[in-house]
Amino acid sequence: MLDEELKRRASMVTDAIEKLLPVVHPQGLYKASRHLVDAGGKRLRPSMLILAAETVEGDQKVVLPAAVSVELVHNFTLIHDDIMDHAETRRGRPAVHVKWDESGAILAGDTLYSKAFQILASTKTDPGCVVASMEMMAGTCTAICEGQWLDMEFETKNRVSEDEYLEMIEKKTGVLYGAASWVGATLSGAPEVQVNGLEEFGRLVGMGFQIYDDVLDLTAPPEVLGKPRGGDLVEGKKTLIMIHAMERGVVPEVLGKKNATTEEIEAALSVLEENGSIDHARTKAAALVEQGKRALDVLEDSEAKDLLLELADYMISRRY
């Protein structure tokens, strides 16, 4: 049921993108901007926004521009992340900077960023709620940049604490899920206690999503990931898994070794599994999701609330 409901809302968002972000002159700029957006993705963030609105009896059609805004912000961050990480592919397609060079990719990302706010401003509801939502999204974009900066700093630090890592993923990943839920509820005129409960839900579940993403990078089969597994390991990323291992004196030789062989990576994964580091990350992700689900106690029971709870569980049980 969840899969069908998510696909239905994702389809709504895709149709709205066609209307709200058409390919106009200069076509090259808008084709580059739409490159990743049109590649699909699960549309989890905009779907969460729509579901949050539904839990407080909001109108799907009213919040659709906001859902598009959230999706465009997400894709803007992906374009810039790929430039910084020198990633070659994304969603089975060449990365934007590979197809249009770095200058084109920067402009494409900037276009998505500015269009996100223009589209959000077009929401047909109480102007005060629209302004508040724009303020929330602006603060969220700043937090995402802070999180990305922290992630970059971690690469040059010998040791990163678990608390530092949690702050980083809260800003880099959690806040956009939290903002999506907050905006969906705010534009629907929900009372503050419900708005805040939904924001907490989204933020914590988003953090669990990120930790589980790190787990999948090491455990999912390459054919499911669409890339060789262990990418975070060879890139030297200080994930929760690595932080746990390093605190116990376990430092895989392939950490930061970009030319590591498949055999070396698989051996390192076995060590991390035996050390309990991967299970530690799974447990932390589950705890954050459970805490987030409890934040929805401020809502009346409804089908939309049930779907949000199912979505939370999906975040830490998906295969990719």
Contents of the next structure:
Protein chains: 2
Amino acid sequence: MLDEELKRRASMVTDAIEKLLPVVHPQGLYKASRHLVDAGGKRLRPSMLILAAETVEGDQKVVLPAAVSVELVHNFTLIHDDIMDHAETRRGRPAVHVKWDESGAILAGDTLYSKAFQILASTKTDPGCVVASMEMMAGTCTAICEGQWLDMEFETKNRVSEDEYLEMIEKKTGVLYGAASWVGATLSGAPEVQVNGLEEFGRLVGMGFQIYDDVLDLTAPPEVLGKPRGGDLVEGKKTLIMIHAMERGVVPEVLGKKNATTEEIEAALSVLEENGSIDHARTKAAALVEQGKRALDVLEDSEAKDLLLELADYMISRRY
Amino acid sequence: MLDEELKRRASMVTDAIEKLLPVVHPQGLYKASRHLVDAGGKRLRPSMLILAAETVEGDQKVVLPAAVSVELVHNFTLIHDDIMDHAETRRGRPAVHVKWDESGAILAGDTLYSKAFQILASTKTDPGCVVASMEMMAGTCTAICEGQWLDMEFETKNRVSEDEYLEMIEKKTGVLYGAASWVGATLSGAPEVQVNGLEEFGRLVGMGFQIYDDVLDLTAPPEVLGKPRGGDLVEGKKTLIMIHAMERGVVPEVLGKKNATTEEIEAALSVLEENGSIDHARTKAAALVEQGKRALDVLEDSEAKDLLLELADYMISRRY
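Return the form predicted together with another copy of the chain of this protein as a structure block, the form predicted on its own having already been given.
Up next: the whole complex, starting with the chain shown before.
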């Protein structure tokens, strides 16, 4: 049922994108901007925004532009991150900087960024709530930049603590889910205690989602992942799994070794599994999601609230 | 006197930047973001915003965050443009992507972008005016991306018409001056006719400024320019000067020749001068500025209005 309900909201968002981000002159720029957006993805952030609005009796139609806005912000960060990480593919398509070039990808990202704010500004509700939502969204974008900066800094550091890692994923992933929920509730005129509860829910669940993503990168079947597993490992990423292992003196030889063989990666995977590092990440992800769910105690019971709780569980049980 | 008055407003903006964009954790990101901003520049856009507010009896203090916002947007575009144009220096300093790296420069630009919107959202005045200003600023950023896209497209095109060129500089340079004036007036609660007159003024004067910039690139003494002259020429840029020359069958051999000697560039300059191409650009810049000044007829007379008119003249008579 969750799947059905998510799909319905995702398709509202996709239709709205078609209307709010048309391919106009200069067409090349807008095609590059739409490239990743049109490749789909699960639209989890805009769906969470719409569901958050529904839990406080908000109107789906009123918050739809904001839902589009949060999806565009997400896609903007993916386009720029892919340039920085030299990622070649995304959602089964060539990355924007591969299909166009780096300049094209920088501009496509910048365009999604400004379109996101234009669209959010067009929300038809109390202007005070719109200004507050725009301030929240802009602050969130700043935090995402900080998170990406920290992530890049980690690659050059020998030691990263668990707290430093958690700060990084909170900024890089958590806050955008938090902002989605916050904005959905704020534009619906919800009282502060509910708005803040929803923000905490989104942020913590988003962090759990990111940690689980790191687990999937190591454990999901390659055919489900759409790429060989262990990508983070050979990239030398300091994930929670690696931090746990390194703190116990376990440093897989393939860490940061870009030409590692499948056998070497599988061997490292076994070591990390035996060392309990993968379970540690799974447990942490589950704990964050549980904490997030409890933050929804401030809401009245509703179908939308049940869906949010289900969505939270889905985020750490999905197969990809 | 203009100089004095501009400096006073520029220094208000510089002080406000210090307060509104502090170097916080992660310090590297904020240092990279402040690198160009701190190198100064003339702060013409925020000064125009403040003066526009003053012409409609607005309060300098109320619009100061918006003035900072427009300056940060300008600096964000410079950082990303320098990556795309492979420019090594800016304002006598190494470009951000040279001092850090491309990833650092992408993120520094993105951070200024979101900080600009955070700061604009914090404006203490009627929320309806703030939302309108944010929508205007976001739409302007979109137009700037379109302008930069067109500019890059022109480099690969054999023929660019004068109209295409004017569209490009309107988007790349004109609209941000237009938005600065528009926002200054809107946040001060000015009536629509004055807001629109000020927007037209800023936009047209900004276009004149850009055309005159192209003239200076060819004619200013290198020691004033801070770099060898003829940079646009050897980069193969389709400026108004080049478009005029090419339409008359004059194509300097050094066009697009990155290793051209000073003698070759000086010879091309003489040809362009004799052909009337440089005068054509000077005349067009002056006409746009005159048209812009007439758009201020909708304003009551004031000291601030006189300063704006003087500023318009300065933009096409400055030495650098």
